[in-house]
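Just one chain is shown here, as structure tokens, and it is the form predicted alone.
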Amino acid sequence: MSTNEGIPQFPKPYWRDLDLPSFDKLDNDLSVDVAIVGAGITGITAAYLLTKEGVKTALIEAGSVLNGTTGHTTAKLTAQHDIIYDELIGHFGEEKAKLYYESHMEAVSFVEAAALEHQIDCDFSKQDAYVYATTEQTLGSLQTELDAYQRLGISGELTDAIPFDIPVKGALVMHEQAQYHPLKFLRALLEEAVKTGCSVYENTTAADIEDDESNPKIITKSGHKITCQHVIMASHWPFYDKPGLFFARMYADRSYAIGITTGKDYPGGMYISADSPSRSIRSTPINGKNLLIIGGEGHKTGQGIDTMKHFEALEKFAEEVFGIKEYLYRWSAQDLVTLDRVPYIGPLTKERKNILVATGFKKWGMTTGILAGHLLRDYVAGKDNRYMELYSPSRFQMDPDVWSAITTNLDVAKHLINGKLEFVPREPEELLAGEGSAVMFNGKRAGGYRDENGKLYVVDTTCTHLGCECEWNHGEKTWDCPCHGSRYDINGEVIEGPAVKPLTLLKEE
């Protein structure tokens, strides 16, 4: 197996292995035209575009910039989002399916043009994208998808093989796609936004919104107010969800990635399997050689096997197909999936047009975040945009939304009931260094973690969103809710919404 000693001990994404700017915490009230919550790809793109047009903009981030899902991606800039176009035609019709494709291709073109305009060295390169099938059944799905490509005028074709030692039945290629280093690119956009007047604040958590029709106010966790004409929620999960009920219209999915070097040459291209378990393959330059990024192993947050098993499965796959020379990085990401697989971008509701949201990117945030930034800019400016109806959060299609909603919420109910009834035979004192587990504490289910130095943390594992019981995530050392995807650190602090309140810390010693 690998020739290096051990593996990365904690999630460490390759993309964040670079210097990023830092910003002060907001310590006063503020008044701006637009307040953006979330300094990831959507928030930074929107801030860049708005400040270019002279709009007074503030961008706030609960942690540090570019440390959310944007920093934990495989960074494919592509309109090939697995097998989706035949489904889009069946659900929305050919016209809107073509709009979906064109909106993502425009995002690819924007990155290429902006990188050229600002001379951003972000490892941008054009690549073909492949979906490959390892079974006859999935090969049939690829043929159907190719038919959809042809109906929509998408440049693509079926091929018999891919250039790896993987037994495939065939692959569907989409030409003229791209890849890049997202944080190098977005760091430059952020710098441009700051130069043109955007105010940026880190460690500033948005807790609520005073919903005024003309001048909504963001209330931060520390009690400061940001008064504005428009709020943009680019915080992955909308932190303000009272009227939108997004928790019932999306589910959270986790996926995993590792970064390795190998002695083999990389032939180019970006690849993803159509069969389960999913496998994603691409390369990126690192210190004069290629870093292979192997991803996949998706599952609903808080559900399934020990999360470390997913990293181990990717390592095994990488060793068998490529041979591992160095195992340098590993990380995971959380993505939100809408019921009809099309993101929500636009006004929170039909009545709240000055509170805007972008969410539900279903693992394809590199193009979706860019197009979202443009759409949100146009909503603020009152400009028409031909993609607004397609991505509207207020849309509702009877098929497949209703059935998806029923099955999704039955799954939630199952975990709510099962978690409450679970008997846990372990006590906190039994935990070894580096171990976390559900435990019994004062006669009730709780969650315990003992760190590498022997310090013990015990939290109430009842999710503060709707009361499901959180499960221990070994790979990331977090408590994850299996119902709606909220995640908490070992102290119980919120990492991912929809929860906004922390778990109760019961013991720390």
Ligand SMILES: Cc1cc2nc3c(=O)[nH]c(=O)nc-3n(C[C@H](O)[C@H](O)[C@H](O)COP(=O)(O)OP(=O)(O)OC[C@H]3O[C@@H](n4cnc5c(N)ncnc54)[C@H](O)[C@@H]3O)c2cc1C
Second form
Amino acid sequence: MSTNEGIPQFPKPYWRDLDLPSFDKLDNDLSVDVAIVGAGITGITAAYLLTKEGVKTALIEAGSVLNGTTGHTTAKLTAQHDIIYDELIGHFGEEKAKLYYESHMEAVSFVEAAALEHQIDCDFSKQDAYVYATTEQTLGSLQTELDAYQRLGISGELTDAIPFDIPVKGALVMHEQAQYHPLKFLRALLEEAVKTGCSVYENTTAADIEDDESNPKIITKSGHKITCQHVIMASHWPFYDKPGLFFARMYADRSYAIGITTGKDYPGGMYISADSPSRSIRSTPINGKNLLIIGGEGHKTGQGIDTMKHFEALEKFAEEVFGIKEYLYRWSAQDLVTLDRVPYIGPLTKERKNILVATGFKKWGMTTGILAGHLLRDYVAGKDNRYMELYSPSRFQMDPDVWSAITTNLDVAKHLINGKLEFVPREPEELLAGEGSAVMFNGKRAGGYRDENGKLYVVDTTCTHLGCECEWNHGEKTWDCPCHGSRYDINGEVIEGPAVKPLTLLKEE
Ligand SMILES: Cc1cc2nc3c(=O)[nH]c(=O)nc-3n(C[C@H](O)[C@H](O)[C@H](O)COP(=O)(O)OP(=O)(O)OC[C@H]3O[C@@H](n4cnc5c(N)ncnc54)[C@H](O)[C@@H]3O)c2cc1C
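Okay, that's the form predicted alone, but what's the structure of the form predicted in complex with the named molecule?
Next comes the full complex, and the chain you just saw is listed first.
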């Protein structure tokens, strides 16, 4: 098939093509032991594990369960997080780098064991994971990484080819990794949690926390209070940010994925490129056939090219390497990256012991979300967990944080200033059907979008989080903030935090 034929008109991830349970909105005050905010992989795993221990737990979700990043992943379950082990040894030492590997391998084993225990048909299969190099320079990095594997006792080796028509210089394989259908798995964990007493509420947004030392209270957008002993912020970006200053310690990075059939057998394995532009390859069974999931084209949120171009680049790659028979799905999402590339899991700060957070999974949350659920359960129960220190949000390592922190925040400052000054002024009336753009409205920068029926929406594009200017995302038809990744729909309603307040809708006609 030729490029652009049959492109799915609306983004939809393959994973969400299944029945999911629905839950009422919270319409009263509550008192529980643990209140979890966010029903993605982190929140659901924590809810499942805590209720299993007899802890009275409530799980609230701003939208629908499993419709955040977890519903838009590519779901490789692996401890091979691009090239990272040599860097971890350099930054944290060999012992902690090994703990990092072991913590993620335990997460893979948990999924396998839980699927067996609860008879969950979630397409789990063991696969080797490959990171491949297409340049000599990156091959050198793979060799260094192999050395790190050997020092840490990780099972793997360098190969000189992968089974596709991609001109690689070499590939580093990590054995005994896995893949699955995350929503089939997590739907079952959620059902188990509900059976054992967890109360779940959808369309319930946590807006703030009353920070009482022993009994913090979540205040929802509609004004209800949830009093508890521990709050778990599994909201991807921590919605209560002030004490942790996460906005200065993380950035959001977006990626794209397409789901295609090719008419050819798939040789097995999960692949990711080490060079730019990033490419990720895996397959999953679909109605007796193979759906090939091709991902990549990562960039900082709000800083990409016209987002449809990223889908087109993946489609072109898929056509050249595999040949596309049917183009069935396309989706995109973002994940958060910390300054030292290790997630933040644990108490928000040394002083805020009852407000817990799990964030910064750098596109490897399929194991990290599971690991976070375990760490947070143990923290709440006062049990030791040998991984706690490594992931502590209060850790401070001088190297390489400082430089990253400076460059990340310079980037934010640049967008704060440039977003307001640098744009070619257009009038909202100039917008064609289906077009969105920064426009001049009442003498100020605003954002206009004209839908397919000709209706015009104009919003104030000043992000309600910290005041950067949002950019138009053509692929998803959203306003995305280039600083911390908040996203809004065409009416200005929040789709994704850290923002909790909508953009002002200036005009709708
Ligand atoms: C394109 C892409 C591909 C990826 N592929 C892989 C992969 O192959 N392997 C891998 O390991 N990882 C992968 N990841 C990463 C992984 O998908 C994520 O790290 C993980 O899903 C994050 O889970 P989460 O539970 O933290 O967040 P989410 O799934 O986003 O859940 C957070 C939930 O909190 C809710 N929420 C937010 N704010 C509030 C509030 N104030 N009140 C109430 N609810 C709120 C949101 O609506 C959301 O449902 C990928 C990520 C991307 C973007």
